[in-house]
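Just one chain is shown here, as structure tokens, and it is the form predicted alone.
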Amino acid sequence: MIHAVESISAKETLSIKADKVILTCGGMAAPVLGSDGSGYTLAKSLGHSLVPVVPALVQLRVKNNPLRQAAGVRTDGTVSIYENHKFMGADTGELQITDYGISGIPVFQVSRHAAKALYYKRPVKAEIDFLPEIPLGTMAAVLRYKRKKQDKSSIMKAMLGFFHKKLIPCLLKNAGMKPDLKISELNEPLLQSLVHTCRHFPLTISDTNGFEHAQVCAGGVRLTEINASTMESLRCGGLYLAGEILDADGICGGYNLQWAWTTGYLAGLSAVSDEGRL
């Protein structure tokens, strides 16, 4: 017999007794839909422990955002995340630059690494390659060609074939150059600095956006406390857990939905069987 007590208000509680219970309360992402984290409290009251819960598939906020001038720009890029200088993951796709930081699918894909590190107050850096589909030497070769031809145009104009016009000033500033620098004046050290900046643009991640902006959570009830064949709790017989309340999160592409459907199916099938197993 499972006996769970849930607080309804400061003065009221609800007591529930049942032979079998399936706990599928979701996590904390998108609280406007009802994901308020109450399922975690119930799970803990029934003997479970939690991996710390943080936002995932979420935007990243950047300290003193050096890309703020390019807010609104969408551009291809590879985002790499480093926790205390250790590479944690990377993804490539369309980035969205915002006034507070970076967004877009590739950012979402690696955001869990940043969120976990920030939770433990570890330094998090991001590095962006703004030319992910361009061979390494191409940009340098083009700039050298223009320099050889004694092109009188500015470096700003010379880069328009590679980048959005709002992004170029950010790249030049990081490389220590002025937008009106003539391409003919671009010496080799400056050229190398510019190419390195475009392929390894550094950002200091200060935070993620909150749960209200997250598509899922990372963290939850530990999977080591669950029978993976039936989704039955190893801490409380007759209790089954499924979906986002568990410590499992995937990248974009329907994986989190599939996790919810599959674990829910297993939990439901197991809960109605005589022995509580398939």
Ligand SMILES: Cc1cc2nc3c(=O)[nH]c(=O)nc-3n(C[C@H](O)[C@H](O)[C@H](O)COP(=O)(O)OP(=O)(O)OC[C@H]3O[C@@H](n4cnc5c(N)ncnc54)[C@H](O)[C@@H]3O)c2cc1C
Given for the second form:
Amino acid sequence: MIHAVESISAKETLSIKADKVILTCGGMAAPVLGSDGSGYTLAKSLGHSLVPVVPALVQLRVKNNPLRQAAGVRTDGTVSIYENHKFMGADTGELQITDYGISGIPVFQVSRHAAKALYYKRPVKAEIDFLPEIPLGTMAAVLRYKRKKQDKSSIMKAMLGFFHKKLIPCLLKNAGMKPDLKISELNEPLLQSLVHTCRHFPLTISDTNGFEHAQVCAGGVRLTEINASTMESLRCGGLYLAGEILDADGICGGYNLQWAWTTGYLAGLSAVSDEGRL
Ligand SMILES: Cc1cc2nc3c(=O)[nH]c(=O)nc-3n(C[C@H](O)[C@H](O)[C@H](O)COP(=O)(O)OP(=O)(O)OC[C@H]3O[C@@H](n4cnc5c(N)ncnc54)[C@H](O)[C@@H]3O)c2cc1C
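Output the structure of the form predicted together with the ligand; the preceding block shows the form predicted alone.
Complete assembly follows, chain above in first position.
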């Protein structure tokens, strides 16, 4: 017989005795919606251990943000995450540049890698390709063509066809160039450096935004402590766990909801079946 644990947030506590209990308290992302992490405390009190819980599907904060001047710009890009120089993942889509760092779906998709590495105090770098749909060599070819024509316009103007105007000064600064440099003065090493900057823009990730901004949590109750056929706890008979409280997180696209629904369905069926399994 399981004694149902008392509601943590309720002012008055209530004890209910039950043969089977399903714990589906979620994680601690967006706690304003009700999941404040108290489910983890309940699971631990019943013998479970946790994979460290970090925010995921969340924005990334950038050290000395070299893109701050472009805050508010939305642009296509591929964001790649490196932990200690090791490639961890990449995604392409619409990036949102903010005063503190980077946001948008592709950032959310790779944020779990950054969050986990940061939890263990490992250095995290991001690299942005601001021309994800443009074949390699195209930008260099256009700049060389303009240079050959003795184009008198500035490099700033020449880049307008490729990038948002607020982004260009950031790109030029990172490549060590002045915005008023004439295209005719753009020698080959400078040109190569500029193209490299636009395709491999480096950022040092200092943090993620907090749980209040995250859509899910990475980490949670260890899956090795759960019977995957029934969702019953291997630590506490009659206890079932489902959803985000478990150590499973997916990218955007409905995978987290699907996980919650599927494991919840399985836990419910298992809990009401006589044998405790399907
Ligand atoms: C803004 C936002 C957008 C999202 N968008 C998507 C999306 O597009 N696709 C996708 O797949 N996923 C998305 N998610 C994630 C998805 O919603 C969750 O992964 C999923 O809802 C988890 O389901 P759950 O039932 O495990 O937990 P929850 O949905 O968090 O439900 C847990 C419930 O338990 C209650 N509870 C918590 N602690 C206690 C306690 N101690 N006692 C009693 N009750 C308690 C909470 O109030 C809550 O009602 C999004 C999340 C957020 C915050």
